[in-house]
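Only one chain is included here, represented as structure tokens and corresponding to the form predicted on its own.
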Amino acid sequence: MPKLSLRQTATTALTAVGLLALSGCGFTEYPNSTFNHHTDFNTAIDALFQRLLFWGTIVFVVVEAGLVYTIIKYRKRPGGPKPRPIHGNAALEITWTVIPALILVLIAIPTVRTIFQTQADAPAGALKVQVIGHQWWWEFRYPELGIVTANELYVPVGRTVEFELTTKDVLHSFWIPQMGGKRDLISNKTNYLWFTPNVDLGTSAWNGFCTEYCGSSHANMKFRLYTVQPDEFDSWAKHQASPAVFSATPAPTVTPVTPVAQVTGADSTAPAQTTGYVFPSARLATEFPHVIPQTPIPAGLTFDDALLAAGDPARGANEGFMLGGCIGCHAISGVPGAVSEIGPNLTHIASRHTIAGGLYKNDAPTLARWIKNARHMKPGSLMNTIGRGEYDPILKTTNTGGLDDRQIADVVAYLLALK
């Protein structure tokens, strides 16, 4: 292999650096970026990051310049004299000790100040939200408002929100990149996080994640945050605190889904779809498609979608939900006996845009398949396999009881009537 000249090496290196720089200059929407000022928390962290980057860049440039100068000036030359050994240089050693110490002080002061700022108690009057991590979904409770919901979090713009973080099982970690701040959910301990969102309605739907490995579906443990105007939050909260009611209206027309080879868990940028209810802002569906996941249905999980159009919500409530085992794990406010806290609260499930820990969109075909065999759709799901004749990948047995497609269609009609 021919040896490259210094000029060829420099040209190749500069070309590589230029291409790398250009790769970060796109204008694509980055829904999971943390480099913004959407909250006071993010603002404080970004200010600290910029200061550290500034001083780090200066140190890098000075050190590298001195290194290059030394290499060139004192390099070995043919016929040159032998280097003269020296014992030390007190002035030089003092200089390279004092300068880094001063730089560390300049870094330490804002760092400590930011730590105290972000770890302090929440201001008085903050909205309290209890965050409970489960394998693999999120439970949100508003104790002052009497609201219990799952996987979708609503907060008002301009008001501080204090999150009380606990876990029901293993370690989890709560993070909304666009809002800043990440806190672990630790067994037998309560952690706290607070921030004040300042984003206006219309640009206010953000992804949330678990960022602590917690098992086979760790990557599928997602949620959505909606920052809405105070009056809209009040309206949402009043509705969510009310008991579940439904009217026995015909189920909406549905479009059959096409299974694919595997569940990827990734959200595409396809246009969002809803199940008959609307977003807090119409812009969310068109400008923020990441809000509605487009996770494909795994191959091999079939359902007769024609039955969904004829689903009977009353029959689904009285037979499917009450007698099919759903009541053993799920609570629905206003339904006698439906008080279990094992699975997500379903009181107003039709007002949510996602199911399965933010992994799938909440529409009739997807919900039907989720009820039929959740463990086939989400690895390690703790939800039992409900569909009759379905193979359970955890128990490694075939369900000989459970619900048939018609009964599941009735349960879907009932759940999607709970708006």
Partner chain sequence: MATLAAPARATAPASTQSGLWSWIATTDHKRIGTLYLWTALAFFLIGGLEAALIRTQLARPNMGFVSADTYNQLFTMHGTTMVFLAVMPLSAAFFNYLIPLQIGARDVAFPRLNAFSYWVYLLGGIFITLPILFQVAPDAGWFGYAPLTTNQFSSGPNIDFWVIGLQVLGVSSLAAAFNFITTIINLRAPGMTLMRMPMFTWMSFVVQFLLILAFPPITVALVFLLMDRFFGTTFYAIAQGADPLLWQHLFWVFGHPEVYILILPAFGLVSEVLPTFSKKPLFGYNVMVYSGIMIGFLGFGVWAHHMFAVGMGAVADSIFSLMTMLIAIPTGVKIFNWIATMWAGEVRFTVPMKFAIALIAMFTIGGISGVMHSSPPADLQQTDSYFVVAHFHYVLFGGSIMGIFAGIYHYYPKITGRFLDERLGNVHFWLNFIGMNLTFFPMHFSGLLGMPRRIYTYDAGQGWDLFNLLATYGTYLLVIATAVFVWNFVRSRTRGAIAGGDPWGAATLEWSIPSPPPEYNFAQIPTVTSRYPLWDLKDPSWHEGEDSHGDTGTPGPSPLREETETHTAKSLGIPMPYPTAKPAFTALGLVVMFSGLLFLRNDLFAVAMTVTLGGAAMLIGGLYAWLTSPLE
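Starting from the form predicted on its own above, please write out the structure of the form predicted in complex with its partner chain.
There are no partners or other molecules in what follows, just the one chain.
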């Protein structure tokens, strides 16, 4: 074991004390913590942060102890010494100018080194992912692999992934706390960010957030990252790159809508041969519950869930998706005319665990309500109110056209057939 320097020892001790204090409160789970070494990027940042924390703690202790000592020792007491009218002391003042300056040098040097290290060009052979921000969801494209998807990222461990960040509208910021720092998405500008998930990082799920305020549903602009093994990634990628294979698969399992967390598997009904790898729902529920959306469905939105069982995917494709207007905003690869890039690409929507910018679980009852009145479920949502007779909280009118519950159930059946 390498000998630890004084600084490393002290830092370790500090961290240990901090963690003990935290676990003492009974909170040992911090699924979005920035203190980890899951990637090269975050390892570099954490090394810098530990150094900052170390010096910061020393300065804190020295200043606060000096302050407390001074006010106690020199508090006014009967018979205490007369105050000495000292106007200053050049030597002392120079000392406490120089010492902080020296500490800053010790911080500045690794800072500049880390800046250049983490902002260098990505290594050759990096997996390229285009991240496109939208109010309020994420579009992810893998240009080399021909994949367009939304709100859920898959990356293989051990390989550098380089994100090319742009936005279709206002500013956003791309942040996966467990993987490293954030980078803004700036209109009319392309930004880059790269990191390499450790090769020994297991197949895991992580939360991602938008961290630049972007309007009404800024809080609801989330995404998920799945770090998977290379073979899993290849399987996923191969299937995602293929056009939608729609056949009259059985209608999706219907679960009654309740606030209880209910993960209906995107992979629960599909025949194995038609899908690629999808992060298993069962593992999410047991190991990564923090990536499962918990947003309650707002009151006042009703849907006849009994209709979902009878949803006809073929009718949903022809009548609902085409005539209902979905095609105006959503692309489905393989469906003629469905090429719009306004809304999320739905080619393999059923392989995703979340909808609506990661705000809701992707299951039939939620999807039905979402289609019926998205603006009621997500403040400011740009998705039109589709349900007939639904009140549109943005237009402040009641929707006279649109789809009725049965037609929506058909569309849901269709979408959940898009494995």
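All of these numbers come straight from a predicted model, not from anything done at the bench. Positions refer to the first chain, counted from 1. Definition used throughout: the rigid core is the maximal C-alpha set that superposes within 1.5 Å between two forms.
Among the listed residues (Pro393, Val335, Asp184, Ala47), the one located at the hinge where rigid parts rotate relative to each other between these two forms is Ala47. Treated as two rigid parts, the chain shows its smaller part rotated by 8° relative to the larger one between these two forms, based on C-alpha superpositions. The shift recorded for the CA atom of Phe60 between these two forms is 2.8 Å, with superposition on the rigid core. If you overlay the core, the Cα of Tyr74 moves by 5.6 Å between these two forms.
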